Structure formats: C-alpha cells, structure tokens
Amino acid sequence: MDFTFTPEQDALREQARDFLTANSEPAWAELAELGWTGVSVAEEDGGAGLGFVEEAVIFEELGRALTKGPYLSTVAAVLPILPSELQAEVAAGEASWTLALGPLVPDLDTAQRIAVVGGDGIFELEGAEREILQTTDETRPLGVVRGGAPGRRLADSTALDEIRPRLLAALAIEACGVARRALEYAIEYAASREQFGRRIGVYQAVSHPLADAYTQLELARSLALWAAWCVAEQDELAPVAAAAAKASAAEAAVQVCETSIQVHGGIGFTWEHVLHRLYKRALWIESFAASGTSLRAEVAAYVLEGKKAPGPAPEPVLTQGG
C-alpha cells in the first residue's frame, strides 16, 4: 500500500501554505472560495467530495500559521453530523459552527451558529448569550453560552461517537503543524546565530536537542496521519488511533516549542518573537478535549482488553487566572 501523499494533496498543501503566509487572518468566505470549507462535502452539495486526509492537510497548515477562525470547530466537530442542506451552506461559506460539548466552547467569537448536545440528540442552539473568555492562546479563545433553547435537531446523540475521533485527529495534526513551525524557527536560528566565531548549530548542546525534537515530531506526525487515514476510511481503529495521536502530538508540540525557545536563548522568551504564540497554541491543544493521561488510558485498555475504553467527557480548559 502506498502511503505517500498524492500530487493533488501536495498541491493542496502548497496552496494552503502560500495563502496562509499572505493572509494571517482570512475570512470564512475566503476559505470557502478556496474550497476548504467543503472538502468533505458531497459534490452535489457544492463540496469537493474528498475526505478527512485532505482536511488533515489543511488542519496542519492552519496550525503552522496559527490561523484564527472556526475551521476546527466547524469542519472537525460539526460538519459531518449536519444534514446535507446545512453542509451545503458550510461549503458555500454561508455558515460556520461550533459545538458546545462542555461548559467551555471553542471558537465562540467567530462561529456563527452553535450546536449543543441535549437529551438524545444534537440540536442547534437558538437565542443563547455568548461570553468570550481570554485564554493563553489569544487566537483561539473559549466562551460560555447562557440561556437559549434547542432548535432544529441535527443528529442523534450517537453521532458523538463519530465526532470525537475526528476532533482528536484534527487536534493532533494541527499540533504537528505548530511543532513544525517552531522547529523551523529553531533550525533557522541555529544555522545563522554565531557564538565564539561559530554557528551555534555545531554545538552538541544545541544540535542534539534539535535532533531529538525532529524525531519526536516525525513520530507524532506519522501517528497523526495514521489517525487521519483511519477517520477518513471509517476504520474500526479510528477511536484508538485518534486517542493515541492526540496524546502523542500534543505533548510533542509542547516539547518542540520548549526546545525551540531554549535554542533561541533570550530572544525566544520575548513577546516580540512568535514562539510564545506557538507555545500557547500547543498548550491549548494539549489541554483541550482530553488529557494525555486519559487518552493513554484508553489506548492501554484497547491493547490489554482488545477493545476501546469508553471515551471520557471533554475536560475543561484552564483560562488565564482561572
């Protein structure tokens, strides 16, 4: 079996990187014009009719660019459970969504609509008040919804079994994009910064941690891409693959960012450098949805018992000062 990216997937990555380099905060309508909001939407509904692997390519580049917007919440969490006519609205850039699984809701400042779990189904929440909270990552704040009432029924509550692997896999591959950019900054700096007449990259105290960071990232990325493939193919291993990928990739992203900050020395700790923003996104991903400890427990249960352990409810994310 050939696991390399197709020419079309490579072209999508190149397009995404070029666009996000030139547009730091693209509008939802711009993403729709590029076809990103409808990657997995059926062609008859205005989408591209592709799958989650192609979406994973975009998730990785969005993480690398620290893009602000409701793409994660819409595409990873809500899109697959929407009726076809609502999927068509997403593909056209006419609607974006977030999902209220717990008390803290991501992308509440940019998502136009809210899906909420209630009773035996998932519904559109109508008339709710939104309060946006500050988090460590200013590009992805959390919010609290108050009041409102369930409106249109979107799906049965059993759809949560489909949402969770997608969300964890998306977070994993996004974490890889964050780590990739942090490592690139470190390599660029180590190759240009000189101390005692030599570039600092020749010193083992710098080169060895960078080699370890690269290894950790590549292992995590392989796992994240496997999880993305499992989700795309609706493989029975998708839940455990996504759990393993999120645990590994999130922790790798935090470690790679910390290594990059150390390599940069004093400049790496300043607000003038983008590294602190990458680090905060890595910490956000590590904290959101489920901790590495709980996810590894699920993987262990699968390995030891031959079955997937029940996934825990999403864990709350600590906000600054909270």
Second form
Amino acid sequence: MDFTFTPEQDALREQARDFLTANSEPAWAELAELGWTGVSVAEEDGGAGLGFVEEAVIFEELGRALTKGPYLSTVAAVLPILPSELQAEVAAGEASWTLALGPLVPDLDTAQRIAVVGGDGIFELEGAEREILQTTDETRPLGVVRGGAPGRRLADSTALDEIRPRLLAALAIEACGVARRALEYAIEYAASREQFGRRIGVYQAVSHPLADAYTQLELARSLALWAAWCVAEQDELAPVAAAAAKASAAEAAVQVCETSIQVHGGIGFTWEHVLHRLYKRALWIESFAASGTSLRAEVAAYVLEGKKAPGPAPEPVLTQGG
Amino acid sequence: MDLRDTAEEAAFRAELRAWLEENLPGDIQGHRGGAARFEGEAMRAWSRALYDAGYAGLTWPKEYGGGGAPYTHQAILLEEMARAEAPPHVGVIGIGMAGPTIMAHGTEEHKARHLAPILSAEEIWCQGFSEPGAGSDLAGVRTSARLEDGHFVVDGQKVWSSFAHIADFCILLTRSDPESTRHAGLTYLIVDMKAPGVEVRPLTQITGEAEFNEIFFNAVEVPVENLLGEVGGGWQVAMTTLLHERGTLGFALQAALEVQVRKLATLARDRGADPIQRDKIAREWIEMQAVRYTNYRSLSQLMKTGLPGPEGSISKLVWSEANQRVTKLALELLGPDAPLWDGNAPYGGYWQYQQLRSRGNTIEAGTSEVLRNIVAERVLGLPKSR
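Could the form predicted together with the partner chain be given as well, to go with the form predicted alone?
Time for the whole complex; same chain goes first.
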C-alpha cells in the first residue's frame, strides 16, 4: 500500500503551481504545450501516456488558481470517449470539448466542440447555436445549445458509465484545490491581523473553526485521491468512491470558503477580495453534475443494498429549446 | 500511489485472516468494549494467543520480543481484527504507551525486565498522568516524589486511570522539585502497583461500570532504578508517551469505526431507515472511508520519510465525533426501544452502551478542544493561544 505521489507527480504539481501563479489566464495552446491536455493520451497520439492521478494533480492546481477554460470539460468529461485521432487533436491543443449532459452546459464560451448524448450513442453536435448564460461564478459560465444535428458518432452511450465517476472525481479534487486556497488566505490573515492588541489567530473562536476547516478539507482530499486512484485503476468501487468524494469535497469547499470569509471579517465580504470568486466556484461545483443529497443516496444504496453503480441516468437531452 | 496490498502485505493479510478464523473464541467475538475488554481470564488468554502467534507488538523491534514488522502490517492487523470483531490485546497501555517510552528512555535493565511481559499480557500497565487539578493542563501535576535514602517517596493522587485496578505497573508523572512550576521539575517513574501505600478506587462512570480509577499514593517507596529519563526531565519523557498514544491510535480508531458503521448498516437493514436516515448513514460511511484514507496517507508518508503526515493528527478528533454521531443515529433507528437497557434492549443493549460510552471519546486521550489547539498551532502554524 502506498498512498503518496511519485516524484514525477510532485514535479508536475510544482510545475503547475509555478506556471499558474505566473499565468492567471493561460490559453488552451499553452496548456497543450505544457503537455497537460495530453496527459492521458497515448504516446503514439502525441500524449504522455499517463493516467487520471496525474490529471487529478492538474485539476487540483487549476482549482486552486481558479483558472478559466475548458480543461475540466475536455479532459474529465470527453477525452477518454474520443477516438484516438481526436484525442491526438486535444493533446496537440487543436481541439477542446464540452459535454452536453443536461440542459445547462459548462464552458460553451471556450470549448470548441460539443459532445452530446442521443439514443444509444454520444455524438459531436454540429451547427448548434450557443447561448452563454450569466452565472455567479464568472470563471465557469454555463450555457444552452439550440438546434444543430448529431454529426460524427464518438462512442456508445454506455461510455457514460465510465465518464460519470471521472467527472465526479475531477470535480472533487478541483474543489479541494479551491478550498486549499481559501484556507491559506484565512490562515495568513488570522496570523497577521491584530485586534484587541493580539493577532486574531490566538482566539479559539477563530482558530478552532480553522482547525475544523483544515480537518474537513483533509478528509475530503483523502476521498478525492481515493476516487482518483479508483478511476485511474478502473477499480469496481470507482462509482461509489467518486460519489462519496464529490459529495464530501464540494461541501467541504463551500464550508471552508464560508469560514474563510467569516475569519476575514468585512474584507472577506467585498468584491475586491478574491475569496468570493473561490466561494462561487465552490458553490458551482456543489450544484453541478449531482447534488450531495443524491450522491449520498447512491452511497446509501451501496452500503445498505450493495448496489455498486448508480441507478438509471436521467433522460439524456439531445438539444435544448429552439 | 497504489492502494492495493503489495504481494507481501497480501500474504500477511491472508495468513492473519486464516489465523483469526481458526483461533478467535466465539464467546469474546463482537464484545462491546468498555470494562468487558479486561474482565476475566478470557481476555488475557486471547492476548496471550495473539502474543504466541507473533501479533502482539508487531512493530516493536525483534530484540524486545516484537515482530519487527513495518507499520503497514500493524494497519492490516487492526483492520483484520476489526473485520473479525476480535477484541484488542488487553495490554493497550503497555504496548501503546509504556513500552515505547521504555524503549526510548529506559535502561537496558528496564527493557529486559518489562518489555516481554507487556507483550505476553503477563503484566498489565496503567498510566498515572491526570490529576484532579491537572487534566488538559498536564504541566500542573502535583503528585510529589521526594528522593531520600536511595528511593523516591511518592505522595499524591491520580485519576482517570484505565486498567489501574488490574495493573501490575504504572507509568507515573510526578513533581520531584517542590519549588518548581509547570514543565520543569517533573520526574517520570515506573511504580509497582502492588507496593505498600498504593490504593486504587474504581470510578463508576456514565455507563454504570468502572473502566477507570483513582489511584492514591501514600508514602509509596519507589526504587531509584525505576526512574525513566532524568530527575527533572519527566516532561520530555511524558511527551514521548503521548506521542505514541496519539501516533498509533489512528488505525485502531479507524478499525473500531468500521465495525460501528457496519453494525449500523445491519441495524438499518433489520429495522428499516427512512430517506433522511439513509442520508445520515451514507454520511457516516463516507466519513469512515475518509478517516481510513487519511490514515493511509499519513502512514504512507511515515513509511517513506520516517515522519507521519500532518493529516494524521486529525484522526482521533474526527473519530471521536463520528463515533458519537453513529451511536446516536443507531438510537434513532431503534426508535421507541432506545431507552431500554442491557438485556432488555435489542442486540443486548449494545447501542445504548456504545452511545453513552462515546461521550468519553471527545474527552479521553486529549480533549477535542486540546486537539483543535494542536491542529491550529502545530499544523496550521497559528499563533499560540496560551
């Protein structure tokens, strides 16, 4: 049993953190140049031939840096179901994707292509009109697609069984990155801000909620890394682990952000401070894909009835309106 | 990162599982803990069986009678013991606290005299740290040890001492310099519990049974050879003990929580659970998995670097609160049967007992308030509150 990152994975995290600190809004081509879009793409298709644990490292750092763009949509939701020549395009930075799983589709402003579920297949949606909707989290808009027609068939719709745990695990580890940054801000502030002649971190009314925030984050991160490993290894527990991780990590991220806002006092509530952006991303993650309540219902079905996979997926939506 | 057992770990697990199946007596399987864990000969015999099979002191060095095994084996042992609902070795204070402290600070004579009987459960140890006036604030210890005529004379009172009524020896923190305050002037002694002047009074607790005790020391003579560390250096020795208490506890607690959650699921299947209760059960299962994988992360770090990861420090805090929620949720599932006690209650009163006992979990071995201070100050680096 070994639950540590390899030196290569640690180096990848360091590279990601340095790069994202220096480049707050990287272009898709830059991410491709770093090799991030082809992490799990086979080497003969221009990728690195690595796996989901390496991608998880990047998801976490992108969450921490609150990076805008279609990385999560492309890599977590679409990449593994693409035929190899289309995977090669993603690895080369020539294409990015999003998946229209429900009526509200993420990253329609930045993703070049749209995958859509229809009948027994997943297709590329062609000729559709996109409308971007305003969302609280400005870094990850949602939108709707209208019209268009299914073009190239990408995969059988059964591929969704593989996509769902991937997406949930990716959201979970991204949430951990968001929470980590919010906690860092809070610790920094509590260790320097003075009131009543002392640094506020000495007061247990401040330090104990921060200890709880750390605790909640570490528990969630353990689940998210467990889920990531299960996805990478195609372990039979992947659906349950990913459901548990997403429910737990999204809730942790929201609560850690709320604690951080409270610890910051008035400044934490302003538009000027970055905290509200982290908070809005945490709320976005919590609402996306599946709620904590519905995910826990899946976990309960596993714990009490031994069901390993969730029930039938909601009716797929081919196109919305128009 | 590979969460599977290595071939070698898998072999150890399989061998252990087979051994447990063969050797665990049915009458002590699934015991409810508490005082039952040290009452009667059965538990000693079981501890002895663990020792004979090489499962006691698994991570202790071979020269001291241990298994010299890596910590991963200890984790597997605790997991498998929990899965089989096997009671732990009766010498928990000896194996978890006294033994490691003797290994770190004891003389060769101490090691030769005390370590093997701890593992074989021939001798039971208790801990004399807390006092009526020194609980979370351990540096307030007042039990005195006066050096005269080649021995210490110990006077004072200790409290919350589990196993004291059956113990052969006590690890005792005393104040040897009456002029000293706080962390200085403390001295750490090994005390024979059969010595004249030692009096043990069991304390009946919230569950109606006595797991812990008061110990009174009335001019008890302790040979100077029983000193651990230096005269006046007791605080450093005590920190070794507490480090081991908190360090090795994580996996035992996780294993105990796995048993509770499994029993909770059984209860829910037996008696039914509504959607809101199912949601709560899922939360507890998720939390249990989170504690497990947090322990794995900390353990992996320990195996690689020799130091456990900081996230391990949250295990006891999280476990104690989880155990309180799980047991209370069980009472909710029992519905109108919840107030019934002991033989009149479903499952022999297991859950009623567990729920009441769980209130001690956030107090014993470091209160949750102290543990939150430790996380805030040592892990997060916040300024000290005192």
